[in-house]
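Single chain ahead, by itself, as structure tokens, in the form predicted on its own.
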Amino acid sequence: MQITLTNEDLHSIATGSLLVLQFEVEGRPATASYDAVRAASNGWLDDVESSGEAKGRLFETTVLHRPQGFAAKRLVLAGAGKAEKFNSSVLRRLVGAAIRKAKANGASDVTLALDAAYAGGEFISAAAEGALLGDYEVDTHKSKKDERTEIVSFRIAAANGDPAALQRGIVVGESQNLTRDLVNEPGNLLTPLVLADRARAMAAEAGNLDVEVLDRDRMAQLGMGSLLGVAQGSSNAPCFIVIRYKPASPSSSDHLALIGKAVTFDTGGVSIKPADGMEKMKYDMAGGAAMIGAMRAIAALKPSVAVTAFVPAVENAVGGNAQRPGDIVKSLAGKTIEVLNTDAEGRLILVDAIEYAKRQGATHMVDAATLTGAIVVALGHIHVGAFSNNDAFLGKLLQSSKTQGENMWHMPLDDDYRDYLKSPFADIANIGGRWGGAITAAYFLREWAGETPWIHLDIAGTAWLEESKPFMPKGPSGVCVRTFVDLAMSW
């Protein structure tokens, strides 16, 4: 898909579908655009809007063909909802939504009309972006696939639209499109060593990022016990991928570490999951391809802060050399751990990158992981799951999830809870029983943060669509991706 910004008068445009946003009846605001729809189009608009066949609600689309005084071949009114409500994340849904209309209504070339008060910066951006994750299908392996139209041009009208803010959204909304489509391969295809080659690719085609991975031999050399004891029951070798960005010009000695959960087939080890749903768990590595996306959008945008990803991949296989529960395994930072439960893997992974981090010199760190069920249970779909050990650190990272629409629940993480880690035979165990159990997953983890301020954050609800939505299919979300981008370049 082609996306540029256009100048052209609205009547002028020769497009498949004008897209036209309309708010709802009360508190509607004046736009150029909607009196523009008015005066050309004979009655028809006051005929829908009086009908109430077209109230402006979200989503909602009412479609008129052949305009008069308009090159466009469909008018299409887009329900953008309430007034006040109305923002970038809005616009980024909205036109991901009409997008997918499109598609499904054969039109190749969309354009949509942004009036002055719409066309800053942050709604050019999130508009592209929003075309880009619209435009998104999950059927790459297919041998024949699902009927729809290609969508060849995407333009945003609108008068001095920032060509920078143009081209950052489509580079973060690529970005979030290639961790969505990491998440989407199966894990006979995605493997730990073929997750490090699509990271080598994206750096090659980067040009500015450094990438090492670690096999299990520098791995065991290091005394990374806990995560190998992750990966010893499967035949596919696990790695531990690191890329780096490292600006020309830093603002500070800070350094960035974005660590990311990469399980690319979770089985649940000898604590095996039930059979029922064990498909998805291919995604068990949105968090690790979240730093992959992040990391491309990263390297072309260039923020003045240093940012390393550190993405440990594995595979958690059933198997004869598999785990155990009641195994104890040492972790690169010496402490030991009793694993009461194989299928509480990510931390036992998570642990020895958060420690391998801080001897790189991470000085902020951010983890993402598909963690655990008891966050979906706690925050359903809608909401991430963000715990840390540092209130300023978090508020900065939540104030570029609430720029970039990705919601994220401040959960609590006090002392108290680290009693449930008891085990009377290591340092740790890896569990802490039935109650809270997202709240101890993130205390196991701040137990190798230490003081370095550390977030966590639990995308298990987030990470997968398990239905889709008008502005997105079924599957990976990409979730994330935006919120660390924005992290660094507000840095």
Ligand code: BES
Second form
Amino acid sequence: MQITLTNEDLHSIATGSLLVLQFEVEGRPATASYDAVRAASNGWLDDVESSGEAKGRLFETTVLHRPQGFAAKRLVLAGAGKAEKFNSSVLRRLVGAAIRKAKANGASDVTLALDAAYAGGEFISAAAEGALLGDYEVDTHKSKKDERTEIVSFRIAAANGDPAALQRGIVVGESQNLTRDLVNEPGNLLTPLVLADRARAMAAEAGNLDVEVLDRDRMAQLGMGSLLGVAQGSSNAPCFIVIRYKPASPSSSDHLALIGKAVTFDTGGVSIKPADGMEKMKYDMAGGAAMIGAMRAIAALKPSVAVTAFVPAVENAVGGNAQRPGDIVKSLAGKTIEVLNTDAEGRLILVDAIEYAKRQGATHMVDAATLTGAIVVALGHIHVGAFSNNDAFLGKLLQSSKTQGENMWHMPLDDDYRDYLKSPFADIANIGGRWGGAITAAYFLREWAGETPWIHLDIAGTAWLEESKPFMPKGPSGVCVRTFVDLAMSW
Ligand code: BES
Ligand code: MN
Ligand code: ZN
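Would you generate the structure of this protein in the form predicted in complex with the ligand, following the form predicted on its own above?
Zooming out: every chain and molecule, the one shown earlier first.
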């Protein structure tokens, strides 16, 4: 899909579908594009308004073929919802939904009319992102693709659209889709070493990045006993992917670490998961994939802060050599862990990654992980659970998440939770009791983060869409990529 800006007059744009925003009647702002439709429509718009056919509700679309006075083949009223709720996040989804509809309706060339009030940089970026995210399909492994039109061109018609904002949106949307591609791959095709290859390929294409991959021997030499304990049950070798970005002229000595859980398949290990739904555990590497996608965008957009992604990649398998419940492992930081449940493996690989990031000079750390089913119980599929040892740092990230339209919710992490993780035999147990499972998991990580400003994002409920949305198909969402890129860019 080609994504471009145009200054052309709305009437003369030759396009398959011309999208014009239609707000709900109450508080509907006067917009030049909507007025132009009314003026040219010969009463059609008045009719659809008075009949209630098009109410401007979000994601509603009403199509007029061969509109008089326009060179476009179709004029599409794109429901934009209530004007007071409209912002760039709504526009992103609206464009995604319109693109999905266009594909189903045989349009291959779509143009969005944006009035001056909605043509600032954040809107232009969001529109480009929305188009790419909505265009995404999960059928890479289907020999025969579902029937639909390919969208060849998406244009944004705005008087003075900022080309840099457009470019940013394209980079970010493509990067989020790279994350989704990785997450969508099944466990047999995407093993830890394949993920490392994909990271290398990304970096070679993006430039400005250094990739280093630690193998099992190197990790053993360093003493990553916690990570290696998880990996030992699988014949697919583990690895630790490090992707470095260094700014040409850094604005500070800060060093941001992006740490992502990449369990390429999680069977649960000896504490095996139920068969029902286990196939979904191919997405247990979504945290790592988010970091790889974010680094792609960071390489292109060049923030002034140093950013390094740390992606511990393992498969949590069952096998004769698999870790047992009751095993005690020694983490890189020296702390010993009693593995009461081999299915709580994400935290085991993350703590070695956190310690390694600190040794590499990280001053700020953000991890993302499909860590617990408990976060889905707490927040559903709507919010990412956000935990931190530093409110100021978390505030910054939440600000980014807000501007990027990614819902995140601040969860508690009081010292009182420490008691849940007591072990009589080791320094700490890898699970708490039955209650507060997302919090005890986060608390476990916090023990390794120590005093370094750190944020943990539990994306178990948000990295995979259980059902398709108007703006995205069922499957990998690519959550967190936009927030991480914005965090680095606004450092
Ligand atoms: N990868 C899972 C978490 C998960 C569960 C992600 C459901 C997405 C959907 C994680 O490794 C896990 O198995 N966590 C256990 C922890 C428990 C054993 C304390 C869980 O949440 O059940
Ligand atoms: Mn698990
Ligand atoms: Zn897992």
